[in-house]
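Taking the form predicted alone, here's one chain by itself in structure tokens.
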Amino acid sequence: MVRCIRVPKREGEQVRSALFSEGLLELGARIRADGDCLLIPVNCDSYQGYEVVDAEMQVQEQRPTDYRDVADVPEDLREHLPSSFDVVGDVAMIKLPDELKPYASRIGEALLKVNRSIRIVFEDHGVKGDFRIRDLERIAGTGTSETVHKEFGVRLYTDPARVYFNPRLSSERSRIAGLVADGETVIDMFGGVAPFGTVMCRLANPKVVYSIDLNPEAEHFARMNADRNHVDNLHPMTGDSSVLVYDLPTADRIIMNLPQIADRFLPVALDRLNAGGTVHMYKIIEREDFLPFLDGLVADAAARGHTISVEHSELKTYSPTMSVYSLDIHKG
């Protein structure tokens, strides 16, 4: 028998939420209907004057939600378990410190146990090469690293072991799509599998989006994304964007998602940007150096004959002293 309170159905969600926030909801049993009321299991003797009854209740399975709670690693290493990891579609990728590498498979199994949507887990050894591809080692699960990532109603086909893809920029992709005016010409200079372009073409109405990447595999997936999402104004291209942009129409908007060195290509982008247009650039930099960096961008642009203004936001922490910044660079 489980102690419950009898609550009118119209008040059920409000009471359940209040019980949960106060730590008084009995999570080991399921709420059930009783005529026009709900029987809500509680771990207290009474609550706000509601009728208290003892009832047979169905046991509710409690699944752990944090892999760190179930990972089979020595207790003295538990504090080193990463608090975050990347998920692309049904593929999880986690970076492990050296002391946890002997327990990689156990950590992978723990991730699978608490995340039903994950099919396979890789240890992420970092990004390598000019193509920005992750060095991945399977530690749990089955299948390949090819997957489908969903965001804002868009299906993005990708393979993090073969092409660059950053799942943490989904909000940025949506934000920029919301800025695109009808009929714009857009160039993504480091487009990967064209997530920016695909989301933009689905959520906005640009005239054309050119998505360029050095990696031929990226063009393969970008074309798949255009096809599967029924997009006909996205044009993937393979090659050096600093060269190819000169064969394209000038743009109203240019995306530069190469945060380590994107600023090196800003002069090219400004040359190919229409007056009144915007460059969306991402930059990893020491926080204490960021404001001088902005001053340098404005001065360098002026020396090349361009007047720019910059709006910026800090997207995330990259290291104890560095952050990833989003810069909207407007050309006068």
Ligand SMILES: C[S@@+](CC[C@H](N)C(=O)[O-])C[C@H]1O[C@@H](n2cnc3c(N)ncnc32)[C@H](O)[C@@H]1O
The other form holds:
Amino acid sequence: MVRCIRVPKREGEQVRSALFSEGLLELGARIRADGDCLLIPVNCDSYQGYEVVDAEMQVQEQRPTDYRDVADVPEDLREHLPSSFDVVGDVAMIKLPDELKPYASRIGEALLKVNRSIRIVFEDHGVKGDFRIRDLERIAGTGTSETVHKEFGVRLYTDPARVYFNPRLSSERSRIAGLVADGETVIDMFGGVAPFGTVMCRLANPKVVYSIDLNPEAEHFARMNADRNHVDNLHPMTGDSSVLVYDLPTADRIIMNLPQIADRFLPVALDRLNAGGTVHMYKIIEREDFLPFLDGLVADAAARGHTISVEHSELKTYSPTMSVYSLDIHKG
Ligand SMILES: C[S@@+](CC[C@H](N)C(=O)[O-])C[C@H]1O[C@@H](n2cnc3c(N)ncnc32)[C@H](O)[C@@H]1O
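Form predicted in complex with the named molecule, following the form predicted alone:
Next comes the full complex, this chain leading.
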């Protein structure tokens, strides 16, 4: 028998929510209907004058929400379990410190147990090479690393083991899509599976988006993303963008998401950008070096005959001393 209060159905949600926020809702049993009323399990003797009854109630399984609470690892190592991990679609990727590597599969099982939307878990050995691909090792779950990430109603097909994809840039993609005027020509110089291009074509109305990447796998997924999202103005291409841009029309907007070295490509981008256009560039840099870096960009552009102005924001911390910056570089 579980102690409950009998609450008219029309007041049920309001009372349930108030009980929950006051810590008085009994979470181990399910709320059920009783005629025109609800029986709401409580862990107190009375509540706001509602009738109190002891009733047979169905037990509600309480699921843990943090994998660290259920991971089967020695107690003295529990504090080393990472608090965060990446999820792309139904694929989870977690970086493990050396002392936890012997327990990788148990950690993977814990992630599967707690997060029902995760199908497979990989240990993430880091991003490598020109293609910025992750070195992944399966530690739990089934299937392959191919998956679908959804954002803003757009389905992005990708495979983190074959092509770079960053789910954490979704708000940047929506921000940039919001800046695109009708009929713009856009070039994404480091397009990957074309998440910027696909989201932009779905949320805005550019004339055309060229999405270039060195990695041929990126073109495969970019084509799939254009196709599955019914986008016909996205043109994926494979090759070195600093060469291919000279085969394309000049652009109103250029995206440069290669944050370690994108600035090396800025002279080419400014060369191919129409007056009044914008380059969206991402840059990882020591925080104390950022302002001199900005001054250098403006001076270097001026030396090449371009007047630019830069709006910037710090997107996220990259290391104790470095950050990732987003720069909107406007060409006069
Ligand atoms: C950080 S990823 C960004 C991918 C994509 N924009 C995204 O946000 O998911 C950088 C991409 O640039 C590609 N890349 C590197 N050098 C390149 C070049 N010279 N020309 C074209 N693509 C290049 C890599 O293969 C990689 O897919």
